[in-house]
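First, one chain by itself in structure tokens, the form predicted alone.
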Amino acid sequence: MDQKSLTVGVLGPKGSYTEQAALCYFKDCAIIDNYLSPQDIIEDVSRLVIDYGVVPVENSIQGGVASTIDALIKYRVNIVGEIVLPINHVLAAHPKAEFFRRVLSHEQALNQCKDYLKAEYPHCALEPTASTSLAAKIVSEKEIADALVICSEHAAKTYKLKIIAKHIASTNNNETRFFVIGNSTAKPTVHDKTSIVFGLIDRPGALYDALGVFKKYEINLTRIESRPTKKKLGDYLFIIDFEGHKDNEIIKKALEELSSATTFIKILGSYGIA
């Protein structure tokens, strides 16, 4: 399919890191940037409203994105790809700005850049917004001349803000992993990863037995996370990423054996990795 005809849902507004990830993956597509949550994107993919969605699933500093995981468990969609995007915050402002009284950005970005702000702009009040790109949009469209913005360079250029400083975060290893969500199944590649979710019987050693299946078949786990079932306190589901494609014979055997040690298994998708 011609990528230009594809509709891809991302977290908005225009200029978001999610949009940047989508453009890295699809190169050329019709971006739908009016989504406020990963669940809304994943739901619209499941309803065939859009062809694909790009959603954040994990950040190297903040950890997993719970709303994405919960929606993947809830809706019948497939993970068909992933993008790992370096998160490089910049400090920007309206071109007419000459003095600053406040800093607008997402709460996480404000926290990730707090050392820089404390050293360079200790007098500025911090004003959280729903996203970094929304902060850039507000300052640009309202021509706010007394505010700084923490956002991506992509957002600063999108809204024609002047960049004052780059790489202002306290850590240099800030990366976000995004899933590409669709209704198709990705074919095996040279390097693949599979994501699954499963439940366990409440008994001693249940998780140990489940994980032992991966050791038996020498399958490398790359991530494990638990999420509450929302049924009762202490009842959890486990989300696991591991190397290999679900159509590989060894993976098939492992998943078949895993089914005997779990109450249910849902394959969230197999997808190629860079």
Second form
There are 2 protein chains.
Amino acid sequence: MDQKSLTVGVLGPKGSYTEQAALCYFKDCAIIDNYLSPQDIIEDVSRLVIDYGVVPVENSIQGGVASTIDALIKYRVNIVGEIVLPINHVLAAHPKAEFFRRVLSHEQALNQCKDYLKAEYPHCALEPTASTSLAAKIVSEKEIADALVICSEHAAKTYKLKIIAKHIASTNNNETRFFVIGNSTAKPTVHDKTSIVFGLIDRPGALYDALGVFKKYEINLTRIESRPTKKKLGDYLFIIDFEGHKDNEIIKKALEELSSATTFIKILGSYGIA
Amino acid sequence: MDQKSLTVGVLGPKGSYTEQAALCYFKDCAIIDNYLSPQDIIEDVSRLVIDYGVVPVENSIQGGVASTIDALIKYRVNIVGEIVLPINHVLAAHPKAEFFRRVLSHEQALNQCKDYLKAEYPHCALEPTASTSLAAKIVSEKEIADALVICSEHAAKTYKLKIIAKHIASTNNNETRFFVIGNSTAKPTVHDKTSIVFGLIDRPGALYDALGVFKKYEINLTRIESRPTKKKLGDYLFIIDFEGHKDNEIIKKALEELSSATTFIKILGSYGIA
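Pass me the form predicted together with another copy of the chain as well; I've looked at the form predicted alone already.
Following is the full complex, with the preceding chain placed first.
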């Protein structure tokens, strides 16, 4: 497959962690970086506006990305790949900057680096932006001379900012898991995972019975998350990731059996483990 | 108990849905409304700075409030009550306003009312604020004449704004569930719920076995949610709500048995069902 012609949608602006994840996975492709939300990317994949999309699904500190899960439930697309990216924030600034009055970054990044900032830049005001790469873009394009930026090394280089410090977060093991979204289905590899979503029949023990199917077939669950059905409080859908490919005979049998405990099952995709 | 002297922390500024929930529950109390996050409220309850706190825990459209769950795991406090509040947004403006160029509100509220805004105010720019009550406060205090606000009727009245339209959200059944947080424990009532958090022993089927304890004792689960342990990707804690009070003999037995499938259990509190 000639990847040169592939269009891949990522969260913008240019320099985002999502773009970095996409570049790890696709090597050579045309990045479309004007997306503001995972939902917009997934919708455009479903409408064939772009070939693939890369969206964050889960972070080791923050947890699940609700808007990604909701859009995967809503649109007809497939998860075709998984990427895990270490999140390493750096402190950067415009090359002309000398004195700093404020720090721009996404609220979560500001929070993860607050101990460092309190110790090294106690006089600086914290100014939340919609994303880490947007902070880098603003400071670069407006040539802001009094602001520090917390962003990825990738974003700092993208916007030609000077890197002042590395390893500034007090949280270790900060990783984000991304899904690659497409319209095809991924063929089985040596080691696959499958993601599904289902609704439970409204009776006590329905979730227990559903999980029992996985135990019976010795299928290893790697994640379970609940999301509201948006119909009423206390009514949930469950998103489950497990090891195995949907074309595998055992998985097929298990999914068939699972339907007796569920109101519906949607297979979100099978993909090689990152 | 003389509720007049009680101090109750809520998310600010004045007029928030959280304040409204607190006023429903406590009738007469001293509201402390300068909190920016559920974590700050819960921390101040644990440090005895305030008697009680009210925090959002779950919304029927958006799902769980991660920062509340994380703070309940971290701090030594008890859930002592539950409140369910219908979320009804109204469209409001400064009484002097005549022509509108923009709409201020929380991103989620803007999103929930976007169909209405597109139909009635297509020329208006959407400007996200940190909360719906902050939008009302800004427009009121700065006497902004060209902005609409989406907020609760309570917030509009609090800031003496003129209500222009009601029932503007395209999402029905929008409800938020709040927890009342304190340092005491709530005595059993006719109909109680208990919330716990636990970590699972790292072996296949551990969650299934944990849920099996609830099935065995015929305890009705009302909610299950997972949160990252923040140690590594793929490592989760589970937060479970179920019917019954922790002082009930059956619940005591079940929790004892549950410990064989879990690395730890923390009882977050037992409280009367809303």
